[in-house]
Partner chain sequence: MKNNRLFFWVLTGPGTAFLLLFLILPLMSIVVFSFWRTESYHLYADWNLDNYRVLATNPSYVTFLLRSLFMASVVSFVSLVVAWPVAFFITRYGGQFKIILLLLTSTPFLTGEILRVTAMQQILGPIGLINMALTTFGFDPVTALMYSKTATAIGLIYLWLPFMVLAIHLSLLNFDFELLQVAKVNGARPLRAFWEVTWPLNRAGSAIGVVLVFIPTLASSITSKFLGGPNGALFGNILAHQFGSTGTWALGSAMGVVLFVISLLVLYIVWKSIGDLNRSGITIKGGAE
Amino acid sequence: MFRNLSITLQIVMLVALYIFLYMPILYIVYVSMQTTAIWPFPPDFTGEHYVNLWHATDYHTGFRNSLIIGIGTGMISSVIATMAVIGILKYRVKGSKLIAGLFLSPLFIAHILIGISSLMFNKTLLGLPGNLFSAIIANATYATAFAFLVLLAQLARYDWRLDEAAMVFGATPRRTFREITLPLVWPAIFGAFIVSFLLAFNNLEISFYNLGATPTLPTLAWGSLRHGISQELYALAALINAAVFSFLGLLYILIRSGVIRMDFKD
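With the form predicted in complex with its partner chain in mind, show the structure of this chain by itself.
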């Protein structure tokens, strides 16, 4: 009975958390379909913001730039972090704790400090202008730490002796990675990529200071604040969420049907 009670409580908390997290987003979706953003009650549905969005090229550019930052950061961070975690967990050498500390250190540094320090470093000392590239680099420092954390926790359970077994049976190190390591750890790498992407895609505080004049979604939102956020941005956010939920739905179906496996039992 106690067991059921505690599980029920957990489920209630989970559902409550989802409601809490998605309440503002549902509101955004709702507002995106209303004629006015200020107190849009009673509802007056319209699709005009979506039509406007279709023609608003600056939002397209912003979205594309955000996507570039997200994907670029995701790739840099997940590759760097995967390599480092494998190095640290597989080859236990002295000093690996210190390196692990370095990789985790960005977690302890506020976004705004990362953003500002790289801005000042690039601008004042190197004389480099802000652009997409510098924004990706700055985001990647922070996202790498997250990716590292995700991978470290998941790969800590990986049994490296499996790789040794493969080598004894004739697999070269490269072959071992492709045949054994990668198939077993890809969900963790995928997770690290997703987390880095999520952090960078709509990041404001790091990107803001390093973008120069390049528009992204958060800087567009920032810019439109003066006259109230334009409803085209709400429409765009609604579309992004629709895409995300389609993706999660697809993932659900793929896992459900056994096409991909997220978890191998020992």
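Structure of the form predicted alone, please, following the form predicted in complex with its partner chain?
Partners and other molecules omitted; one chain follows.
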């Protein structure tokens, strides 16, 4: 009896958790297809807001800029984090814990401080104006910490004796990395890239201070709030959420089918 009651309670708590997490997303998708956002009941479905979003060229430009920032940040963060994690775990030099702490320190700094300090550093010392490149560099400062954390969790289970064995049989360090290490750890690197991409793509504070008048999706959405939330924003949020969940679903299928492996065993 008590066991059945415990299972029932666990199911209720799990359902409540999913409702708490995903009901706002489902509500946004629902409102994006309604004629009005003010108490949209009973439902009156329409696709007009998606049509208006398609014809809004500002959002096209913002999406392109956000995509560029996300891809650039993901590439820089994943490469730097990969080199750092391999250096720390493989060679275990003195002071490696301190180095790891320095890589993780941006996790505890507010976005607005990173944005302002990056703006002043890029403008004063590097002479970089507010543009996409400076926004990518600023976002990479923050995203590298998350990429480092993802790779550290995955590569901590990697058997570095595989690399040593390859070098014993005459492989150079470059060839060892290309033919032994990279084929085994690329899913972790890909995961770090995805996390960094999403952080930069959706970031407002860091990008805002380093872009000037260059629009991105978050800055356009924030700027439009002065005039109230338009239902085009609901449509935009619904499309972004649909893309993210579709990608996660595809990734899950690839992992389950064995195309992508998250372990380092033969």
